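Consider the single chain below, provided in C-alpha cells and representing the form predicted alone.
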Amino acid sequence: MRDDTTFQRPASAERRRGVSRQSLATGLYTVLRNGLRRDELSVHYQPRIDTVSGRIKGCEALVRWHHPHLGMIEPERFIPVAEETGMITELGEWVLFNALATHRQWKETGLKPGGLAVNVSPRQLLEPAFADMVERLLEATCVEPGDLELEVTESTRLDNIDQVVNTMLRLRDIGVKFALDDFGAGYASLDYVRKLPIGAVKIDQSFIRNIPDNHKDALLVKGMVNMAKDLGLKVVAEGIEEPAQLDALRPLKCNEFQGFLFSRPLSGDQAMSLLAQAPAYAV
C-alpha cells in the first residue's frame, strides 16, 4: 500500500494543478503541429561564467513554454512528456535551430558570446538522421561547429550506447563538443564517463544545493571534480544560487559556474544586452 501511494503522487500533483500529462501531451502536440506559429515556445539563455576571469564564457539554451491558459509550464513537466511521446525530436530540432540562429545574430552585431550549450535527449542521439540534422543547421546558420556544445542528460538511460557513441564521434570529428549533464545523479555516471566521447561534465545541482552544510555532498563534489580533472574533462558547477555555495566551490577550481546567483535564464534580447555589457562577476 505504501508503494502504491508513493507511485500515485505525481499524477495527483498534476491534477491539483488542473492539468494532466495527457493534457500536456495534447497541448505540446498542437503547438508543434501548428509549426510553432502560436509563439508559445521560446528559447532563453543562461550565462556560464569562467571561474578565472569572471567573464561570460558562453550560454546554455533553455526552452520555455508559455501556455495561453495555464501560464508558464516548467520544462521538468513537459520535457518528460515530449520524451515519452516522441515529440522530443521535433522540439529538439526547433530549439537547436533557434539557439544557433540567435548565436549567429549575436556574433553579427560584434558580440563575443563564447560557446553555445544545447541540451539533447538520448532519444535524439538514437535517431539515424540526428547528425545530418545538426550539420545542416550549423551550415544554415553559419555557426562554427566548435561553438556548439551538446549536453547529454546523464539521468536518462542510454539503451543503445554503441549507436549513441557513433553519432557523437561523427559530430565530434567536425568540431562539436559534448558534455554530460546532471553528472552524479543518474543511472551510470562512471560508465558514461568511460564510454562517451565527452569533454565536460556538469555537476548536478542537487549536490551543489547542500554543499555549504552537508559534509557528504561537499566530499562527493570534491571527488567528482578531481576525477573529472584527472580525466582531462572540463567541470561546470550548475545551480549556484547562494553566495555560500559559491564560497564552498571556489577552492575546488571548477572551470565554469552557472546559476541564479549570476543570472537567471534570459530572453534572446536580454542576453544580448548582458553580453554587450560584458560584466565581470566576482568568482
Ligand code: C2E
The other form holds:
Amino acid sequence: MRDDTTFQRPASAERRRGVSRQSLATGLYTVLRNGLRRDELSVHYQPRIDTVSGRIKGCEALVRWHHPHLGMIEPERFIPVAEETGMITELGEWVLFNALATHRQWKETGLKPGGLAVNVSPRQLLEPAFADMVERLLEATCVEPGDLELEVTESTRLDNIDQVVNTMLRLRDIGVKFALDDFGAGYASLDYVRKLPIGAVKIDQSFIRNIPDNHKDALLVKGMVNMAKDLGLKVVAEGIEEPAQLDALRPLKCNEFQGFLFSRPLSGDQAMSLLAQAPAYAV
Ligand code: C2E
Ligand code: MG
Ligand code: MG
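Can I get the form predicted together with this ligand as well, since the one above is the form predicted alone?
Next comes the full complex, this chain leading.
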C-alpha cells in the first residue's frame, strides 16, 4: 500500500515489516470504531519498586495492540501514528479508563496496588477537554486522584507550553501527580523541569543501560539524580535489566526502580497475582 503523505516521518520500519503507517492508521481507526475489535487492545502493567522497602509502590500502565494478522504491534510504532492522526485522544481515554477501572478492581479485592502511572502524550494535554475527561473518569471509577500519576513524555516538542501548564495545574489542584518521562533524552529536559508542575522525573533507560561500564553515562545519571532531588522531585530509574546496573544505581538513592530485572510488563491478571504475593525485591 502507498504511504499517505499526511504522515511526515519515513515509514522505513513499517515497510521492512510490510506495514505502512497508512495501514497502521486504518487498522487503529477500525479497532477504535468497531466495538468487536476493541479486544485487540489491552493494558499491561509494570511494577515500580520502592528503593527502600523493595516493595511494589505502584504500576505503570502500558498499552498493547494484538493484531489478528500482524501479531503484537509495539506502542512505539502505533502511538506516533495515533498522535499524528489525532486518534490518541480516543486511545488515551480508553487506556486511562481501563487502567483506572483495573486499579479500582484490585483495591476492591483487598489488594494494595499503590499508585497508578499512565502515559499521556503532549498532544492530549493540549486538548481543552483533557482535564475534564480525567476528572470524569476518576469519579466514574472512584479512584483517588492522589493515586494517579500522569507520565508526560518529552519526546515531542510542546509548542504551547502555557496551555499545557494550565491543564496540569488544574489536575494537580485536585491531587493528580505528574512525572516527566524519558528524562534526559528529550528536546528540552531542563526547560520542561523548569516550567512544568511535575513531582517526579523518570531517567531515560538509554542512560541506565551503560552505567556499569560508561563513566560518562554514570556521571550524567548522578548529575540528573542530584539535580532532581535538589529541586524536590522524586526520581525513578527505569529500564533496569542487569544486577550491575542496580549496583551502580544503589548509591544514588533514587526513589523508585523499574525494569525487567524486577518484572516485565504483565497482563492485568498476572499483575493482580503478583500484587497478591506482595513480593519484597532485593534492592
Ligand atoms: P515508557 O513510558 O518510557 O515506558 C517504558 C518502556 O520501556 C515500555 O515499553 C516498557 O515495556 C519498556 N521497559 C521497561 N523495563 C524495561 C527494561 O528493563 N528493558 C527494556 N529494554 N525495556 C524496558 P513499551 O510498553 O513498548 O512502551 C514504549 C513507549 O510507548 C512508552 O515508553 C510510552 O512512551 C509509550 N506508551 C506506552 N503505552 C502508552 C499509552 O497508553 N499512552 C501513550 N501516550 N504512550 C504510551
Ligand atoms: Mg512511561
Ligand atoms: Mg520512559
